[in-house]
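The form predicted alone is given below as one chain in structure tokens.
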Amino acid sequence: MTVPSSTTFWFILPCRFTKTNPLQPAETNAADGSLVVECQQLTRRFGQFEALAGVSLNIRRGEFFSLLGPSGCGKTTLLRIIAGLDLPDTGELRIGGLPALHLPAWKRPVNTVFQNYALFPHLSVSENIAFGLRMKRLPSADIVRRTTSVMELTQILPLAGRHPHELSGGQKQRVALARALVNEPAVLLLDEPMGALDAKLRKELQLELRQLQRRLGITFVHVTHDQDEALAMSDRVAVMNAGRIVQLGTPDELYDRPKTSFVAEFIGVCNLFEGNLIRRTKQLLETETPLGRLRIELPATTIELSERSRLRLGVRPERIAMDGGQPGDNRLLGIVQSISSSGPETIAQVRVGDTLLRVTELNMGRRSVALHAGDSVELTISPGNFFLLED
């Protein structure tokens, strides 16, 4: 048969379908009902480059889980292995309690939403969403019912007749999400799905996506390099660097109790400095630092603490007060180097000795006397507001 050179072919990978209620998470045969994705010692190399270096993690059923890290840290490689778009050199993967590495992508109970959305340009919104269902030869009434239901859920029903070139970035994102959800996956994989959107729209869609996930109860695995996005949306976050998970925890745990300098600086803004342990009591550490003597609440740590131990400490800018304080707080005298307002916040650079501290205050109640560069100021820090780093 002769095929004209202008012919375009579309290759479609069908997705697993289970007979469940529309837009409810698909049932799996997990040995442990609390886990839906289990990764054990996954390693992936590209030549001499090790993209994943023995990554192990468990993702719970129904949670919003984020893989967070800088470019090249391995988060997308890990997502592609879960999706079946790549294979590890070594390691094991279980989805729904069953070995998954031998399964092709189309047999895994997962769907993926990509950053570029990958919509069919010649199909309308409703046709894009229904395409996978039609490939499975479902009855027309079921296709219409499920497509309509998911368009209502993602608030795009009025766009049903439009084509992708007639949609905004946010609308395309919703269509791609609806096309994945209509297949009722056990796990929805999101590869930086909001990376191409402007900041305001991204904030709006973060809230919508989180609310949608809570309503459906589907496990979402989300890849992003945006720290604020991961903290705002996730139940748990795995922070990755150089092919490894350097810390895994809730957003509050990562922000308030980072274990390493990398996590402390990658998650938000922080002030880092070193000190020597002088004395330890049941509740406090007394330390000698470039800021002077500080009392620090004894943290839960695996670090062996002994007299004259060298410590690496941190404190978030908003945990330092420029006005008032409580009895028992650490008090430091400093000189304001610069001060500015971002609208809701006042941001100051304050020099204490030879150390420059970043200090942030909310502008809810403005101080009676405004601070200016060159002013003296007393800073107060509660002993419980410091964190102790393990590196």
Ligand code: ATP
Given for the second form:
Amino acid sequence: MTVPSSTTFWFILPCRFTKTNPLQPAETNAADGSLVVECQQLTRRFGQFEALAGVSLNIRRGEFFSLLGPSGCGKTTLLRIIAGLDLPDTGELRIGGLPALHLPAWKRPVNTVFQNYALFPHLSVSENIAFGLRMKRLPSADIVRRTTSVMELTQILPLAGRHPHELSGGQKQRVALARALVNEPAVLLLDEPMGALDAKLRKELQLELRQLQRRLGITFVHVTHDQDEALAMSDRVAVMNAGRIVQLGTPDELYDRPKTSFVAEFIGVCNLFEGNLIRRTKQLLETETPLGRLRIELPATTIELSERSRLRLGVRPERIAMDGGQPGDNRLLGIVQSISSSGPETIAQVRVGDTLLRVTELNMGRRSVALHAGDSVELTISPGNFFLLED
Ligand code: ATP
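Mind pulling up the form predicted together with this ligand next to the form predicted alone we just looked at?
Next comes the full complex, and the chain you just saw is listed first.
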């Protein structure tokens, strides 16, 4: 099969119709647990370069799933294989429980929204949306009904007669989304759909897209390199690096329990340091670290924890308190090196021994005495706020 090599297309990917109408609100918004996309050991090489190095993952019906990772990690390659726009060298793909690799893109129950929208410039908004249905020779009345319904859903009905050059970036994004949704796909694939929009519009559309997905109950598979976007929108996220999935979990799992320093640093900001295990009790690890002795809640981990084990530890800046803490917290004495305010939060660099910790605190107007560079400060960290890394 000849497949296009870039994501710049001037065509629409039609798909099979499902018996139910996904454009009607779903009865339940939660993923039902059954699998809609199953990837097993997918590999893809471009010459000597391995873009996918054995990717296995399952996507549940009705979930908002994101593929997150730095540029070049293989996200789009994986999405294109699911879409039927590229083939893996080895591995298996099932969609809706059936083998899918032998199916051309147009026979798969998926639709794709590309970053550049790929709208037909010579067609109006409603003609762009109706195009796929016309190709399938649906009755005119059905085409009008479905096109109108999806334009209402995506709030672009007033733009029906305009052409793409008369639309803003956000409006084009909605038209591209409507054009994909009108085909009633079981799975909607979104390749950086908000990449071309400004930060404020992105935030607004993130919320809308998430609400739309919940209402329709369609499985969304979303590619992004923006960790905030992935965490804000997704039920689950697969973090990718160098052609592999390095961790897959809910946004909370990834943020609170990253398994590697790559994930810890890619998702949010964190303080990383090393330590030695001194003693292990039923609930706690006692460790010697450059910050002093720390008590750490025993995490669920596959890491072997024997005495004197070298540990790699992390703590998020907002999980370190500068205002007293709770009984049982670890207490560290530090000197404020710098302090600044971003508006909603105060960001401090605090030196503890030779280690510089980043600490953030929400500006709740509670602090009676302002902190300045050079001040001594007592930091408190709950034993449950550390995470243990596997690398
Ligand atoms: P981005 O966020 O920048 O879009 P990505 O994670 O989606 O990145 P891919 O587009 O999947 O990355 O590309 C993965 C790697 O495979 C990159 O190094 C890319 O240069 C390479 N690659 C992708 N398509 C081809 C191709 N047709 N020929 C050669 N190399 C390719």
